[in-house]
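The form predicted alone is given below as one chain in structure tokens.
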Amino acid sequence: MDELIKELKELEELVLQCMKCGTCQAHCPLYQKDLLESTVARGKISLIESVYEGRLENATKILKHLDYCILCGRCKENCPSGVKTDEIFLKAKAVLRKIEKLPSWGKAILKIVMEKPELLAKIAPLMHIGMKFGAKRVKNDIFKPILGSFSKRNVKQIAKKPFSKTHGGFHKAQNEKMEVYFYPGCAANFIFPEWGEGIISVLNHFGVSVYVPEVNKCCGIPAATLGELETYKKMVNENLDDINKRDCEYVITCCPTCQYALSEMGPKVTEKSPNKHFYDILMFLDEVLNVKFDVNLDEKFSLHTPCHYLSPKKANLKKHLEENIQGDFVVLENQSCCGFGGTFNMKKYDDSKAVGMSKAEEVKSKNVKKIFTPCPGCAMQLTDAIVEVGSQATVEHPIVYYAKELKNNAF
């Protein structure tokens, strides 16, 4: 125990930057729901301090409070003192995980997702078939599982084949002017393969050749959020080794959390950095290729901005949508987190869903028919909530519409 307390005290330099002003209360989606001090960043930091200062003897008691966090990063983004809350919580959870081991379901998920990506790809077609028989179709490709803890959820159908299986390899563009590395991430690989197909199609159209890894290795962030920091480091190292050896300048992503895991938090925990620039696909189209689209919609649409979208780019996302998609654009009053948080949704589904439901209610009340978001996790969460409230809206990525526009205009 003394060694663990010593490890927690190593966080003191980061912890002392917190002035306990409470600004984080206004930005924490869970605090807005619960109004509990232990929920918000300030309260969690105080608990960590109380352990290494000897005011709380049972350190394991604080793990459940640290675990009750979406890790959306809104407290960090809005902290006037610049406290690196994400870094503090991930490292503290890793220390406390040495005392309270991960439950068996968590170990099983990590073992398959992190260590057996080839096996996961092989069983994906079986999961696709299994969903048809083990779930009720509620809307197009959205199902509600019949049994188990998933029976409360409205989930997207799993792809017949993973994107990395059908599109892994090099996709050379005519009149090639550059090459990029496209990191699809697990959600696009298994749930939204059409996002990846759209990215290849659009980039090839503009003379960009695309390399897709033939085996999609998880970015590791699920392990980090469960306190398994060594597994996270392993996944970051393996991905960055693969990325760094490719001869290109850019890495394209369609998941802000994957980008955060590999290019922002990853280098802090591994001391290995990518030798390429990471770009979300939409910002790459704007800032590197400087291309525009003219998509016209005849229905109300809106935008959900993911929490992990790089802060300086969040305003650009709305601007991007307004410049490329014409129609009745509705700005939602609720600009909060969707509540997904990856493993948080697995661990605390009811709390996770409660955060997303308020946004879904606004979507329904304003008769919005389409929500655009560049994050697959947010897309899954909002799809679940929107179906639950009885809205007819769909949640999609703009890249799918850009690919359709280019295809329709081809001659």
Second form
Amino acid sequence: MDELIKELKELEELVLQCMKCGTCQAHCPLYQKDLLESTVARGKISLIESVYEGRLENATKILKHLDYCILCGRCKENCPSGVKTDEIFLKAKAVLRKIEKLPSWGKAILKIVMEKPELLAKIAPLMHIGMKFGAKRVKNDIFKPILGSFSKRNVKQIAKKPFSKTHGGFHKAQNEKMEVYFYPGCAANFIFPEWGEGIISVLNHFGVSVYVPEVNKCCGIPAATLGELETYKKMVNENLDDINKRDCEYVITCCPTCQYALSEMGPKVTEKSPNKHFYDILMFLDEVLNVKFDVNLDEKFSLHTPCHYLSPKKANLKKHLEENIQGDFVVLENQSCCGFGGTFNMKKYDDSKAVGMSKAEEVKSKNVKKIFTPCPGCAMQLTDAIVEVGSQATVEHPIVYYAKELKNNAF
Amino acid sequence: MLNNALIKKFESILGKNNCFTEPEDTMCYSYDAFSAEPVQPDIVVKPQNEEQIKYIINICKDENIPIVTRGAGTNLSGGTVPVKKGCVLLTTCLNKILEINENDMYAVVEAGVVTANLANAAIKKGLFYPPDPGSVNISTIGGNVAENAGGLRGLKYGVTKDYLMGVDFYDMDGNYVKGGGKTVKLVTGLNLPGLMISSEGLLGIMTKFVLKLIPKPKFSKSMLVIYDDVIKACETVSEIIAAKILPATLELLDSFTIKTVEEATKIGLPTNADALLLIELDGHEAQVLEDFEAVKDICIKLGGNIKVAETAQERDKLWEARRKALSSLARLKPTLILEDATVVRSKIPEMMKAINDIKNKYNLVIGTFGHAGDGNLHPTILTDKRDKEEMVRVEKAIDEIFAKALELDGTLSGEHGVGFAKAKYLEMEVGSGTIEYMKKLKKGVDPQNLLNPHKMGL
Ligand SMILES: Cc1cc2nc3c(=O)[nH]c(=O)nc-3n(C[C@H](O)[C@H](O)[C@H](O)COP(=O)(O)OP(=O)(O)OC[C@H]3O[C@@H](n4cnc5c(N)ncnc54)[C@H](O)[C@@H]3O)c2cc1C
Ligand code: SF4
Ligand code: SF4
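Given the form predicted alone, corresponding form predicted together with its partner chain:
Let us now look at the entire complex, which starts with that chain.
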């Protein structure tokens, strides 16, 4: 225990930066729901402080509060003192994991997802068939599993074959002017392969060759959020080794969390840094390629901004949408997090869903028919909530529309 | 410590989910935005309605348990630290805006409504709720009334007390008390809204308010004025007021704060300036334009270099400079002590000079900004609470800052209240007779001293 307290005290410099102003309350999606201080960053930080200052005896008890967090980073984004809440929470959880071990089934799942990507890719077709039999079709490609804890959810169909199997390798552009490394991430790999396909075809069209790793290694963030920091570090290192080897300037992602895991948080917890610039595909189109599209929609559409893309420095998604997609763009009043949070959605489904539902209700009441988002996690979560409230809206990545536009124009 | 039977009593009224006694839960209510030693309450309760509040009071009265009412816990004077332990009562679930009356221009809201939510709801109806503390997105109306919160618009529009028409609260006998009402004029009985303003949770648990709304000003104009001498900036403030012009906002940033804000935000502030004034006038266009010219003349006469915001974006940038003052300072050192020394407006130059002398005397890092228009300065001390030797100097500096404010016909607090942070100075300002009267009042309505005991030294 003493060792543990010592390790938590190593966070003191980061923790002390919190002036307890409470500004984070206004931004925490879970606080808006529960109105409890233990939910919000200020509370969590004060709990860590209480342990290493000797005011709380049973350190393990604070794990449940640290774990009750979407890791959306909205507190960090809006903290006037610049408190690195994400770093504090991830490191503190890793310390506390040493005494409160992850259950063995959790470890087994992590092992397969993180460390056996080939095995995961092999069993994907089985999951695909399993989903067909073990679920009831709700919409086109949305199913409701019949059994177990998944039975409350509306989930997207799993790809017949993972994207890395069908598209792994080098995709040379005709008039090649540069090459990029495309890191699809697990969700695009297994759930949204059409996003990956869209990215390759759009980039190729503009003379950008695309390299896709043949085996998609998870970015590691699920392990980090479960407090398994060592596994996370291992995944970051392996991925960055792979990325750094390739001779190109940019890494393209279509998942804000993967980008965060590998290029922002990764270098903070490992000693490794990427030797390339990471770009979300949409920002790459805007800022590096400087290209515009002219998609016309005849139905009301809106945008959901993923939490890890909030800062205007990283991406001005609204501007992007306005410049590339014409039609009736509705700005939602609810600009909150979708509530997904990866492992948070697994562990605390009801809380996770409750956050997403309020947004889905606005989508329904405003008769919005399409939500664009560049995050597969948000897309899964919003799809679930939107089906649940009985809205007809679908959630899409703009790239799919851009690819369609280019294809149509070619004929 | 509460025993199980007592905890069960609370739970039977509130349900298990709204009572918290585990140390890791109660620890989260041991502090507020004032940097003080945390004190853990025995129980935290989250009533869902007024009826439950009444029962909580009854239990606490019978069992002699202190109650601290807590809104958002953003106060800067230790007002919600449960120094005598006991029960922390959260008002966060009483968060409904019950009515916005456009014809009679008032709002009825529950205590836990977040201030910005009321302001936004009013704006949607073309009305205006002016009090805008820096914590507007977090703090509750209950906390604003209990602290008489002010903000950037205090100079022209006043503070929370100027908008409080009615208040409903529970006293320590569980009696429901209704003070004031919905009419603009009301002189029936004792002025209970006046009594509850700045009461810091000592006299009752407030549940509902009637608040005055006003028409939204139609036109506004902002400017930033740069000075190479902070005293000249302060003199400008006095001259503008003396010219009988009331800007909506008249804010000051000293050189240290300017540099810090610029470093953090890169919005293009002049880092070699000694001071900045941010001035905004609002109202009818013709009047605003006329006053604007007069204010410009005064600024230029005193050596100010003027930048006028021509577009909404430019205006936002100017406001960003002011809004980021506290947060930019907060990034520099682990501990930030935000003080609230306030003087009559004509004495601002003297107060600024005194703060500077005190800073040098105790070799401390102090940035000063504030609502210069209403004499309300925020000398902000940047330190590290682990440095015991420096903390002694900090304490001495604070003593001297307050003594100086009082010497200049000022007050200990323009807006952050007394709590326990300033309890020891209270007598210095109000005198022993006044303290005695406050004590009698407190004893009369709360003989067991259960409502937020020990605050204001009462
Ligand atoms: C970043 C920041 C900026 C700030 N800027 C300003 C500013 O510009 N101007 C300003 O005036 N203040 C400012 N403050 C201070 C603070 O926000 C105000 O004092 C605010 O009014 C407190 O509201 P709260 O809901 O957080 O109340 P709390 O902190 O929860 O409570 C404050 C006091 O009110 C009592 N109380 C709360 N609710 C009730 C109730 N329903 N019935 C009875 N008693 C009650 C509590 O017991 C306590 O004594 C700032 C604070 C921060 C952190
Ligand atoms: S906003 Fe930042 S400084 Fe303020 S309480 Fe939250 S984490 Fe602490
Ligand atoms: S990361 Fe998100 S959910 Fe977690 S405390 Fe911060 S704002 Fe709340």
